[in-house]
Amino acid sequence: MILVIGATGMLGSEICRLLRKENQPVRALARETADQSKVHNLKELGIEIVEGDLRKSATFQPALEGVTTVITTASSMPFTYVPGENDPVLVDRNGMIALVDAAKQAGIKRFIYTSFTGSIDIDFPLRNAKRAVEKHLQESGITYTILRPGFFMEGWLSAMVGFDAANAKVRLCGDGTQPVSYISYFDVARFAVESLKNPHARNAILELGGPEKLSQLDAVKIFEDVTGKKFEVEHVPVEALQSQLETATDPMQKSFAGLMLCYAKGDPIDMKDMTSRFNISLKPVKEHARNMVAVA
């Protein structure tokens, strides 16, 4: 039995997906406050749906009876700061490691963590969380796979940090010019998977971007070519950037800063000898373009 840990979310769904494709018994763990629907068609995947929050600990030993593999997608952004409910101390960090301990406890095989790529390295709250739990995971003891995914197209080329493809209006990260390995969620889940089987994932951190070192800039003139449209284009400079870090009020605003920073200074990732050790076509830029031009 698989445990999958954030299986409401657009990562953690195509997990599962994905394990069930290949008939892989498959437990999801979902808060009380999760979105029905999207737990209506966890159990229309035939997936076995288990009450638990990594906020409780005392909800982990029932989900992990009978569990050999957990994999987690699971955090606390992008979603709104609440203090002593939801914030990468008490998600990202304290529930991921008591997790990791319950998990050692249970006498799990398997432990695939979902992190983000190590040229996201300055202080702030989520990111000092993940490698805090990338250790404790490490000295576990449990076979673990860290995986350690770029920007995810699917998000950072979007309206909702201001890459409104719909209007052609973008706002960009610095002055745009340095190169980012876009990666798509979809691969991300791929990788979850094949790691779960391939032997270049045991003990291992995997840095996972896409097929291409792409600008900020480059990824809008992608866009202008499958819209059609000339992109309005605005640039946060990147003094800007440190000083929202710098003054932010909550965790969570420190923490959009932080990757915004990052995001500008860029975060390009080879990836020739990953796909050919797991044997995985990744997707690029203009095809998620092309996509969402599809559906708008």
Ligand SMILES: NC(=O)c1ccc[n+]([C@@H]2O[C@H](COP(=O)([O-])OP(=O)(O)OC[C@H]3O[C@@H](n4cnc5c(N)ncnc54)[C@H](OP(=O)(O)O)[C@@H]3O)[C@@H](O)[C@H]2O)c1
Contents of the next structure:
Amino acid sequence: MILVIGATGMLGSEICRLLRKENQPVRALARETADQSKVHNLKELGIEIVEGDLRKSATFQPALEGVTTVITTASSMPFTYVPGENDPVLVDRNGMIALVDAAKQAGIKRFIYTSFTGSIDIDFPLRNAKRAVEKHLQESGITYTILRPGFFMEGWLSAMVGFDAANAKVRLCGDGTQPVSYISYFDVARFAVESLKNPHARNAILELGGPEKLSQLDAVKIFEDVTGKKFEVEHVPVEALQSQLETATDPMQKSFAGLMLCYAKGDPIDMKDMTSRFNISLKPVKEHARNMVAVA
Ligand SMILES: NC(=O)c1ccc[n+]([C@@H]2O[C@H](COP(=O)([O-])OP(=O)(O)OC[C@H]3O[C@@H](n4cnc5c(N)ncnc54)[C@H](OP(=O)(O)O)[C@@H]3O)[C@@H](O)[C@H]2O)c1
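Please give the other form, namely the form predicted in complex with this ligand, since only the form predicted on its own has been shown so far.
Below is the whole assembly, all chains and molecules, this chain first.
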């Protein structure tokens, strides 16, 4: 039995779909407050649901009963953030560390944890939580895989962060010239599932990017070509992002500023070795842009 935590989220639900496609037995830990249509979709896939919450360690033991592998993609950032209640310290750090401890106690054989790329390396709550969990998991003795994906194209090239392709208006972080290896979360899900059987994923940190290193301006050009529209481009200077990071008082704003600053500074990932070890062909940004235009 594989326990997925974060199954109602974007990446977690895709991992669940792929696991069920392989007929793997899957259980999902879902919060009482989770969107019931998402829970329903998981049930339709043949997934067993257990109620639980990373902030409530008493819910772990029943969820871990009969489980050999844990895959976790859960995070409080950015959609489920509630100040002082569901935040990077309580969920991403404390909750996840408690989960690793419970998994060890339950004799779990394999733990796949979703972190983010190593170049996100400045002091902010979400980054500190991810690195603390990585370390705790590595020291736990459980066979681990730490997935360290870069920036998801579905998130960072979307209106949610100011990349409004539908209205041909984008707001870039910094001057937009630094290379970023945008990755599709669909590909991250495939790495998660292939990690279960690929020996290269045993006790390994997998830095994951897409097939190309593109600047934010390159990404704009791709969207302009695909849509046939000229985009209006605005820049948020690095100094403004830095000051946002320094002055933000709540962990969500601080973490978001930190992520934008790292994004502005670039996140190139060489995938040559990884693609020779894993049989996964990576989605290029152009394909994502075409899909976005097709559904608009
Ligand atoms: N977006 C990016 O560019 C990017 C890049 C690199 C790495 N990542 C990492 O990839 C992972 C997946 O991202 P995503 O976009 O798929 O996330 P997402 O859609 O926001 O999903 C988050 C999941 O975490 C669950 N969750 C939140 N608080 C919880 C709690 N207290 N207890 C249990 N579950 C809780 C949510 O459940 P509910 O449905 O109940 O809210 C949801 O299932 C995250 O760890 C993220 O940091 C993202």
